[in-house]
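Here you get one chain, nothing else, as structure tokens; it is the form predicted alone.
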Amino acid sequence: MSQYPDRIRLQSLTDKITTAAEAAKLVKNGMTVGMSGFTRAGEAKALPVALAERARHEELKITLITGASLGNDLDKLMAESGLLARRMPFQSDAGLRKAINSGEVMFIDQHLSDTAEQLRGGSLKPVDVAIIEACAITEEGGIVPTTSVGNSATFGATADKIIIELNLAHPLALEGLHDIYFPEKRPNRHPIPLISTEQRIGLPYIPVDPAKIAAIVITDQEDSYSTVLPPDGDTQAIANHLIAFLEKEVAAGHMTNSLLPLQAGVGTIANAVMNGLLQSNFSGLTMYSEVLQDSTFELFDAGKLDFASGCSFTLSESMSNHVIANLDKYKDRLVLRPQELSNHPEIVRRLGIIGINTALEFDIYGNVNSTHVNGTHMMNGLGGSGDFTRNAHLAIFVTKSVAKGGAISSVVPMTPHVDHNEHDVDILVTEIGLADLRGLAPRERAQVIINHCVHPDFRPAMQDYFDRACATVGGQTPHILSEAFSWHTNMQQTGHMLGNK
């Protein structure tokens, strides 16, 4: 009788159960490694700590692929241990953050659907080892991943050698949850044939061969729950904004009630919007996104939303106890993907996706920077807005018009650096108001911007720079260069854009 018969179904890989410590061996330095995770679910728990105490021992730097950030502070680990000498394409712990800028770290801050296609294209170096978290073995050797897929399919199926963390932690129960499909080789590759987000086109675990299997670990840990915030009277004020104009959107024909496929980024403020269409009169929602947050489940539990597709389940430690109780009853209404399909900018054009989104902030023309504080610093990185912005059909950024106790406006004259363009951003939302972009030129883009969503402390100011703009230079889209930046500058040197205030 094998060790986890339920588990390990495959009984020649029961002789491949060792120790973390063992199979962290398996990576050399220099090596590429590819590892299981997205937005602090479903990665790799004892692997990690094992590469960090080696790396504190002897000369071992990798370059660490993931999905996106990782959990148990395991990001933070890695970086302070010096293991980690290139990250990609995601993270948001604040401790790599520092190694990040400081220049220790050589961050590749990537859209989360190019990760696949430049492995499997050899754009980027290939994978030595993956090291996948599962719930399961198949008795072909196929593993089940746990609560996200990420780029673990892509991992395995191109890595030399597989690592697989058996984590006893995550319920059996995930098992038929995943659909695992892989896009055809191009330059003949057929349309991907998902028309519908309900739609499974692939198989429910990640195909690979078991030769390539050289080790499994047992683990029993929890994933990282959740840090995002509950919804205040900020965010409930941006939700009632964009309520408002869906239900306008509705109104004209442009949609049903039903709306289009929804996508949220993650984090406090975008989970909060999806949060207030508990108080909407939608029905019958559907979601095409990558992270599923707890307002996901709440959506489900009011009766609101239909069925949600995406790539990994972020939650609060009481919604991830409620949804792991309550399974069976969520589980024929959802699908985790890899996120090259969660993120494909071919399904989401072709499904008319809403995409909301968190910026750092906008300009007056609607250029949206979502990673670097004052134009040189990464906060967390683009993630996946990036694949839904240009595609979906409304891209819509939401912020709070001002942060730091008022200190900085969210909107400025020009963002120091743009990850969203002017050309693919539809629609702002502040607790201030909604500004509508669509068919505006950027001379009217600028007024809607400053009526509707600058804070009243700063919109005397930004009116006076946009007039002075105006009349002194002109143009398509009117700049004063001496002063584009002179709120960051005024921000860096006394705390506040405005100045002394």
Contents of the next structure:
2 protein chains.
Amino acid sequence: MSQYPDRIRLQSLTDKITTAAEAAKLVKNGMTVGMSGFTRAGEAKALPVALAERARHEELKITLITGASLGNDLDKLMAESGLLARRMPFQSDAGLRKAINSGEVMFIDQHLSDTAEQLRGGSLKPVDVAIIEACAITEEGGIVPTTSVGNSATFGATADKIIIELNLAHPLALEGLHDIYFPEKRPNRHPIPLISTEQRIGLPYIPVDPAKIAAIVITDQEDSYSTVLPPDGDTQAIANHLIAFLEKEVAAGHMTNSLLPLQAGVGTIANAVMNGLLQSNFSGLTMYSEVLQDSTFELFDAGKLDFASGCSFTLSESMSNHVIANLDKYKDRLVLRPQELSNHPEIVRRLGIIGINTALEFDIYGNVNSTHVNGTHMMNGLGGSGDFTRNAHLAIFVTKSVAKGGAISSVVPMTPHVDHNEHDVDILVTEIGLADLRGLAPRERAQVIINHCVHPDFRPAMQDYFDRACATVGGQTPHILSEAFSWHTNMQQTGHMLGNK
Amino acid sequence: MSQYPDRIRLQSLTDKITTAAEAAKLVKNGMTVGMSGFTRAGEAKALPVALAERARHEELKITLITGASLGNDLDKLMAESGLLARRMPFQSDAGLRKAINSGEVMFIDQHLSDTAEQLRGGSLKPVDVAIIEACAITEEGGIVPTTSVGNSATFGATADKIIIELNLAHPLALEGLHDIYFPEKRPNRHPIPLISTEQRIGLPYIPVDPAKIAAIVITDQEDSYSTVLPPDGDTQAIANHLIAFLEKEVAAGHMTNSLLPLQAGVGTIANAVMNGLLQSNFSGLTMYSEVLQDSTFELFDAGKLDFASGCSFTLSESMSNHVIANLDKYKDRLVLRPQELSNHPEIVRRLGIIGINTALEFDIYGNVNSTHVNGTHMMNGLGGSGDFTRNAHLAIFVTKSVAKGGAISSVVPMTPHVDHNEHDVDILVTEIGLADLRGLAPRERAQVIINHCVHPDFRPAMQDYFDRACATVGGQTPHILSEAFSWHTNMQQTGHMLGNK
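Mind pulling up the form predicted together with a further copy of the same chain next to the form predicted alone we just looked at?
Shown next: the complete complex, the earlier chain at its head.
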């Protein structure tokens, strides 16, 4: 009778093994579903397919909450099937993006630390069904997550029913990596006791009432690999500017040569900048971050990094193979926590994190747009960038100074969408240089950004805009409102931000 | 020999008593000065006058950091004397405002919880001279603050030299009201142990090295009284919408009839809304706020409020007299903390605060402008609104739906400055109604805001803008960039946001 005895250790639960199609019947039209998965890691693999299949043949629309983005084209599949009425708190899929921007799918773009708190506090409707990928179920019925934790702990704790996808493709060696902790209910919540990156404060599994486990589906499918591009000359130049700045902070006595815990946003630029730290003289580094990417393991292998706390692994194919093959070697230097903890404002402020995130664009006063192309069309979402930026010791944004072969400047007069404002942004870096905005008033910030971050092709036009805004309008933050978005409208009309070039 | 023995209890310090003019000589050209004072309460009274006098006759320019705004027209006096090269983190003076908007004074508009952390971490240049108003100096040389704490604890701990203004106009009965605590240095900071509004975690005075006390100036001058206007029909309507909403939250089991700790921004509207809670059925309320205004004491007197934690008192003349006369009655239900603590993200998140702040304007997607008229000209500053909004359980903004006799709508298509963005704002209230934005996507937020918050005179034009933005541009957050600021430019050109009306 015993099936998968090493993976399902509460014997009575083997009765719950069923097919994805059967399990999918637990989800009814109009329900809220909480699903594992964070930045293409550890998502449920079979239920999304089964639910999408149902949505093609019957009226089935759900609110889908995950950790973050899903791999294996599942967001595309679900969006195109018509399954998704509402989606939160993050995505990065081209197919879903199209449905969001056309208004078909209502997308709630949230700080990734907020969703669990909002579920707990009643600001969001409760989750009806949780669908969680696991590599094992403990003797107590606890769920051992796989390559991400995301919001799964909160989904498991709050949902009426739980469907577990037991994925045999994930090695059991993942067990022990996770640290599951729930902030207490308010009022009378105690402090979260975490005071260093490597500290464990919770359980290695998600504790749930086994009676809520309504179905177990066996899968055997790997995560998608990350799609980040390799470092290049521009990203190394950004890293070099950042290293030089951090060396000055060390020399000034603001931190030691081990710096403070590092956070790096998901994606090519932030990963490449972290990779650039391989060329630095810093040592004994630590990470308290959200997604652990290739650069984390490159820094481990180079002896630069001592410990990394994250919420998920998102790795290239070659790095994934390397990490899985050497998991025992890395295991005592790694921990995966719920995104509420990896991104928690209390912890970010307490540890004094150096947060490095990627800007889509920023403006001359240091306001950052992370999400909206032309201020209207969603790219991926805010992710954890705000969680870290708002409370970091140093809030740093990086981007290449131009895009689309030089037609677009990543520095603009005014961002048409503001995800992080001038009050929260300390340092901006492009391959051109670094702007240290700390303690500067807006007019001073503008001149530093123009001098250090704007590409030379755009610098004269930017200086001209700023000078005319000061001369003709003035104020704390000079702008010419009728012209503030002209670079964006030029781009739309002529294909170049400066118009007919 | 003993002068003011009840006020200066470390006998050796009486040698330091001197005139303001003499003490002012400790401040040199180019220095950074940290001065007490928070929202017209507890500011140094004599040194600003002496420094301004010097600046009229010699080259003397300083960076002035305070808690927040100063009373007694001191910011005006200092700005007009040419003393201020740089000013942070908040002000509310018409004379200084003029100097800021003309570009004469560089104003760094900061979250009020951030300044102390930035001083401690080296992101701001250190304070050379601290000037702190006190009602007494303890046997150990500790400074007992007066009607505000502000950043005085950090100034005292970090400055090279300290000037104390011993103000005899403040009753000694203020002693014991204060709770002075410093977060530890990073890394390895422990949790801040505060878990409830009434808990005391520090000392009743600011501990300083007495050797740093370079001068003591005796003053005898009261704080300015607050300038808030009385509640009116519109503010009561706003309060009523809010009470109805909170009653629903209680009925849904999200909180008890004592709610969660309340924070209210400084100024007429937020004070009047708090006053409106007198008409509610809630009881056993608590406040964990920044400024305690008249409404705090009205709620005490009505038996609605159990405890209030703040960083300063800012009271009308009659309420000030009432509070001082009855200080013993209130004293065990009040505490004043450093602004770093009253506004700390760790505490705000832990307590689950209900934050009520005033918007200058907000847009159809829920982005809030708290500071910049027409996106360019500074009004007062951000204050603590971001500290609370970013981490509150409920982030609420209130404003009247129109201003300037109906020429200005407080709800606009797009705010030309964003202090709090759609990711952080939960609830918007005008006298028209309340928009509950929780869990809604931007297009949904827009329709709820148009239906519930926009004044009927502006509603058709707003609906038309939103409909056309959806139809012609689309996206996650539909906008017509060429038209997004047309209401602001109409106002400038015609005196009405909708043009020639």
